[in-house]
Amino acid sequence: MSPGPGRPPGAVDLGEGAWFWHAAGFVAAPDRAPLFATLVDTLPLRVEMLRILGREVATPRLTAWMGDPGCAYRYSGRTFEPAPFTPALLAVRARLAETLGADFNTVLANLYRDGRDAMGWHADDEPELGPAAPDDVLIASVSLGAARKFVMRHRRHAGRGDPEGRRALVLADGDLLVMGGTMQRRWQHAVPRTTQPVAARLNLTFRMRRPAS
């Protein structure tokens, strides 16, 4: 199989279509706690309401949606309005075009205050996410502050207790963590909760968002 956009040599192939890369060190060292501070005083972070098996919740975070004019968002019950890309955001958009080849033009972000903040089981296979839902969906996710594990499980051993068909990583200050091709189909992702003291953490996913047709 070829790279392709998006696609870099040296990506983690996970068969059946599916695989992940993992850059330490995306955003250099001198950048990181001045961008860190920047976004998380200009994104319009909150906790959010969302729908989950029938019952309102209240996210375990901070999030925010941001985007291009019409690139609405729906999950969990809920439709997401951009707000616009502020230029701290539009400056790592541009160097994730110039190093995957892709342009994102929507990102989640989310807020981890400590550890007892997280994020579930879940896969990001929205139809109108692209290049081709579901086979082909890119995430780009750019961590910042403090480091924090991130899992991954193949969907035929979601609720199962063995390891088979499971990774796990941890995301750095300044890692970029790519999921392409069938991930959102094939796999699940989280960020577990930590009783361990750490830090605040802010992660930036970075999508690409069909339009409607």
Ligand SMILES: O=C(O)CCC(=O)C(=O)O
Contents of the next structure:
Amino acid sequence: MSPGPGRPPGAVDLGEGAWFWHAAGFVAAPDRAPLFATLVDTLPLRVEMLRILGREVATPRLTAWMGDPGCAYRYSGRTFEPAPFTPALLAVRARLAETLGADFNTVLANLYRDGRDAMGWHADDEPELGPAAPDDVLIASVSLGAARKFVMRHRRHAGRGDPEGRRALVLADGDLLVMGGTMQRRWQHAVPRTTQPVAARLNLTFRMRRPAS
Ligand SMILES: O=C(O)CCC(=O)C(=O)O
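The block above covers the form predicted on its own; next, return the form predicted together with the named molecule.
All chains and molecules follow, beginning with the one already shown.
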């Protein structure tokens, strides 16, 4: 399979067209704390109620959804109308466009207040994601604040406790993780809870949402 748009030379090839690229220090050290503070102050972060297996469940993290006009998004049984991009987010979007050659028109922000906040196993596999879901989905995830473990598993190994088909990374302050190709179709990812004392972490997951046809 030929590399999809935005696939960087250092990407880790997981086979079957799935790949990820971990770029430590994407946000320069002096910019990290001010960017974290600005985003936490200006994004409409809140606990959301999601419908999961027929039950209303509060997200164990704060979230905010931003996007260009017309980028309403369905996620876990809810439709989210995005807030506009803020100037700080537009600056990160522009750096991602320079780095990856891709324009991301939506972003989900996740604020993990401490180690009790988490993100369960899932894939960003909505059919409207670009460049061309399901086999070519580009996700760019920027992390700020405390380092947290990020785990990935091939769907074939889901729930089997089987080390094959699993990967783990530590996403630290300023890191960029890009997932591409068939990663969302073949693999799932999660940010597990931790009992270690850990400060707040903000994650920005940029996506390309194709306009409704
Ligand atoms: O916080 C992270 O690193 C992951 C976020 C994520 O999986 C998502 O927004 O879909």
